[in-house]
Amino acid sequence: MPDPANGTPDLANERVDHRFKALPPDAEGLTVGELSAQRRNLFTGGFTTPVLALSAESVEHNLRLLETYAERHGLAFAPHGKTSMAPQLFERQLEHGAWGITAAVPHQARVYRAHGISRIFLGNELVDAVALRWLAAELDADPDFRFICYVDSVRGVELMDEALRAAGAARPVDVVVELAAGSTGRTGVRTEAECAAVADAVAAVPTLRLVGVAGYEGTMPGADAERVREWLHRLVGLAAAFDKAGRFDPAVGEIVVSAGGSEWFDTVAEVFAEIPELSLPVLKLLRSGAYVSHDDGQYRTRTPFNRIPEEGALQPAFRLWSQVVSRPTAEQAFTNAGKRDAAHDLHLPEAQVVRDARTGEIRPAEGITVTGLSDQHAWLATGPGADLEVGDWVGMGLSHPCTIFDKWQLIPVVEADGTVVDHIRTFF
């Protein structure tokens, strides 16, 4: 846990109260650490429904798997923290070999710093003058703090330089030129010639320092292995061209080449293995974030491990438990979890198991399908033979980790036998 003596919050000492849904009412006033130490059972220990549970075993498995994968392929990785916004998970990711943590916006970087993260990669061009003033103060106050962010426009460089000068920044901000993943990609510079113009703009100001190139292939329109590979070769070629042109000051120590979300990191590993020798060592930085929890939808289908099963397999770590509160007909039932509790931006929840309210037995959710969500209800279609009655708990798999985490501020970590061993605090 973070050390309060070093100025970082001690999450175990936060008090349990009404702010945190699903936690036992009789735990009011306990600290999170005290509640975790009681090792209550998720089903019989006073937790109310709906309740989101995170599998202790699956999280540990996933952490170890990506650590091993990165080591095997010579990759550094800075998992995207926006997935969980959970400093406890950041700490474990760092313990399992992460170089640092990726952020998308200034607020996330502030959360990271408040919890002691010493290396941050910001996957965006940072042009907010207030945020840049904060960043300059952080860099000046802590010589061990490493920060890297995108630049993707000459105008962005101008704005960054203006704000950093006004802030009296003593240390330059390290930047990487973002190459767009395709001509209609999300952000980034579209052509190599424009990349060179942005790099020229960086070289012309004392407040920024060019350390590499980067991009994100996950939003590439029509992405497939061939297109992603072609773009990655362009990214590597850009790094080599910049190096040949002497754009990297030897004082930077290493050249950063970064890509890789949660869908194409196998292709990233393949192409990055072919990076030619440059004038400085290369930090091959992967930024996949969804792996820590995986899911039962988007990434179950799209994880690269489906293409490389010999490398291992991630395990879905989330299960949302809700209770049947209405069984109006033989074809329909309703539970008390809805849009406020379950991610639904990509797929509906998936009914997986039922815990019998009479016996405590857990059985497969045969013949039960989630067909829709209201704000506080899940609509279930129940086929012939579906064994379900009011009071039963339905365990659901969820899709898209980034929108699963952000609906819960304190998430029980549960072992396979139902024992709650920890609680994960999120900061969205």
Given for the second form:
Number of protein chains: 2
Amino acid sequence: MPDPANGTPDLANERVDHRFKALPPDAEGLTVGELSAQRRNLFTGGFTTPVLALSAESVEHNLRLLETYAERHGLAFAPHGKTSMAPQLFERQLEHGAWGITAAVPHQARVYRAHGISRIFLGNELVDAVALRWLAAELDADPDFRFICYVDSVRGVELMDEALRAAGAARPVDVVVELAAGSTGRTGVRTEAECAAVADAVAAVPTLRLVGVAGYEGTMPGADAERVREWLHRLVGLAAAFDKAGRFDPAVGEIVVSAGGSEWFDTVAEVFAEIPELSLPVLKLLRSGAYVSHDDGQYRTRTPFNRIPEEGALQPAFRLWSQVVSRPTAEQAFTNAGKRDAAHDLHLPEAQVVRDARTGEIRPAEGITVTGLSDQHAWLATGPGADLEVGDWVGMGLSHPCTIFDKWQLIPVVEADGTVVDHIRTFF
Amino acid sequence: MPDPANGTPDLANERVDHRFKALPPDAEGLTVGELSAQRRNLFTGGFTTPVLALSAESVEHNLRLLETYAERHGLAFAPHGKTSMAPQLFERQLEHGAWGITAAVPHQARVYRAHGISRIFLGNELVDAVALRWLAAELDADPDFRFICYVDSVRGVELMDEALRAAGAARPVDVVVELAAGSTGRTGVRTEAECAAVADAVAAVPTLRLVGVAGYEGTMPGADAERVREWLHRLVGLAAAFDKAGRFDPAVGEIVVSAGGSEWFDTVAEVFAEIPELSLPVLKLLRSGAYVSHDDGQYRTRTPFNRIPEEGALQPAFRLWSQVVSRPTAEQAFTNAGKRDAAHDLHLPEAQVVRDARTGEIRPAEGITVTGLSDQHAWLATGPGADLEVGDWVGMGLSHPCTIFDKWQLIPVVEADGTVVDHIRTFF
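Now that we've seen the form predicted alone, could you pull up the form predicted in complex with another copy of the chain?
Entire complex below, previous chain first.
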């Protein structure tokens, strides 16, 4: 379904059918655009449970907040798209000032390119020869396509060079040396001496071009503000040392320094503000992704805005609605949402509200606790005061945006009054 | 893409594109059928990592084994389709003698109907008015469509009746009373007295028809063979008592007695063999689902075939291939498969083999242990003897079929020599 204007898929023309759980059976055959235009009500408009709702207002709020935050702190922003894998959200992130979109794996970059994203930061070393062949063709076909990825080993540089030569790549691939956040953190070069060796390897091949340094602080063991700050200072120091040594090509016109997930962007902003003047302008690239939906668990607790409330607050945008299918005793209830529908890797869902099947009224989920998930059921413990019957809908808050989005291929976007105004397509 | 022969979607005509991770970028635009016909090699045919492979031989073996098992023990078989959500596998399960396919939620039944499944057992109470309206229309449009679901509460019966009346349903919906496996197990009526009350409620409404009793032993707290046997005896006793009380409609022509996931089907077979003669023939319906792929974790440990090796052995059919993208120290390596690609709810993946990037040779993954998963990375600990470099592929065994299938929308089916002979489409 190409959009004739630009060749990218036209998501509004996707057909609503059995592929998309929770969408109204009586909307079968409509396009997604037509269904959105009907402005149905989430509760009475024919949606089935379980259904995941994304708050229109909260997403807009979060998009604006990080746009403002990045601007205020002089940061360029490449939000991590692996969180949502939703081109419609990428488009809005770009409208809200984003420089480009970050990816974790080449497949994600393919999805981005299919939807017209022109700047991609891949936060990994890319050593898959097939993916490199694809990348070389994309770069050569579109001079406006900017792509940057990590390198973190001499062997990786060899593999990239081999594959890009075999593919007959005309344009070099821009790379940044990844400095590991901690000696047992995730990927990345452990020491500055090894970083120099990797940079030497890059300099020795015509297929790559060193454009900066980067890393990710989010998986640092025992991370706290002090350790993150210390690592960021090392990263900035590495950029300065590489610059001094003339390792960055002046023809690129800028030096990329990138860090920042969704837990430490305040510290990133603080340290990146102190980057000394280098021989070229510095693209200070923040890559947070979870902010777009925020959550009711991991990021509620860990967002930097808890430390800097004067700069704003993100809003949790997801609510998962599931229906009570069994109420066998006064102490237990079971709804029809399980591991297939709810993030469960970091925390269990949190019962927040109940929509009464008899009256349609929504009340707080008092005395109701989610104690477990099966594949297709939530296990609820109900206290003496809990008012809950078979047929009622339970609205749940979830933890970890990345594992919420990936359980839904088409997500209703809902305004505060329950009106479904859009549907977000994901590509996992 | 309807198949002109029967109106069901023609999965072989689905286009290969960016929607399907791991599929060859240079296959873009081919149909799935055309790609399968090319019989590419998984390792050299342009697939990108991470890629999940389903063994053609092991799936065929498992399909045959459960077919034989059910036949030998006089069981009808409605394998749980929620495991794979793969109509191509459903078709093969039916070819291998299955009576029908089990579902957990109405959305799954919608997928089944879109792909021509004519007998569906829904292992839950169905109280969603929208889904009941859809169901009534399906039943009324197709006299050959057989549908059975649980009831486990008087309130549930009321809600079903209300919704089916409102939908103007012409055919009654067949229901079975669900007897809970244990007083704190999952859904289901806790006592025989309450079961009779639910059956009374069913008898009082024209929109439902009581056709049997059922339950699920897999979530019984502290389940062991003795407790499962005891519960199965209660279930059979309930069927006999209901039959004696004339609760089953003779016009149905059979009485449904159903239980059995993938951990206790030996005990189900044993107890169901002793079902006394009732007033009608008994459809003894087993519902195991995980057997189709089996696994290298949960079901490797828990399969009944461990207790009855003389009846055969299932084969784990999945292998997840991911690529080493970072090897920062002698003790650590990181591959590009994470929570988005691998089941992680019950156990971590198990590193089984390494495919050497230099030679293409496959060797045992000696000294390599998966210690954690990020969203898009696996964390590997490597011992002194581990032979692993950036670029190598690591083949992993996984645990829990239900959360393996649901991370992949199109899964290559691979023969032992690496030839990809088919692609399985899933609908989650």
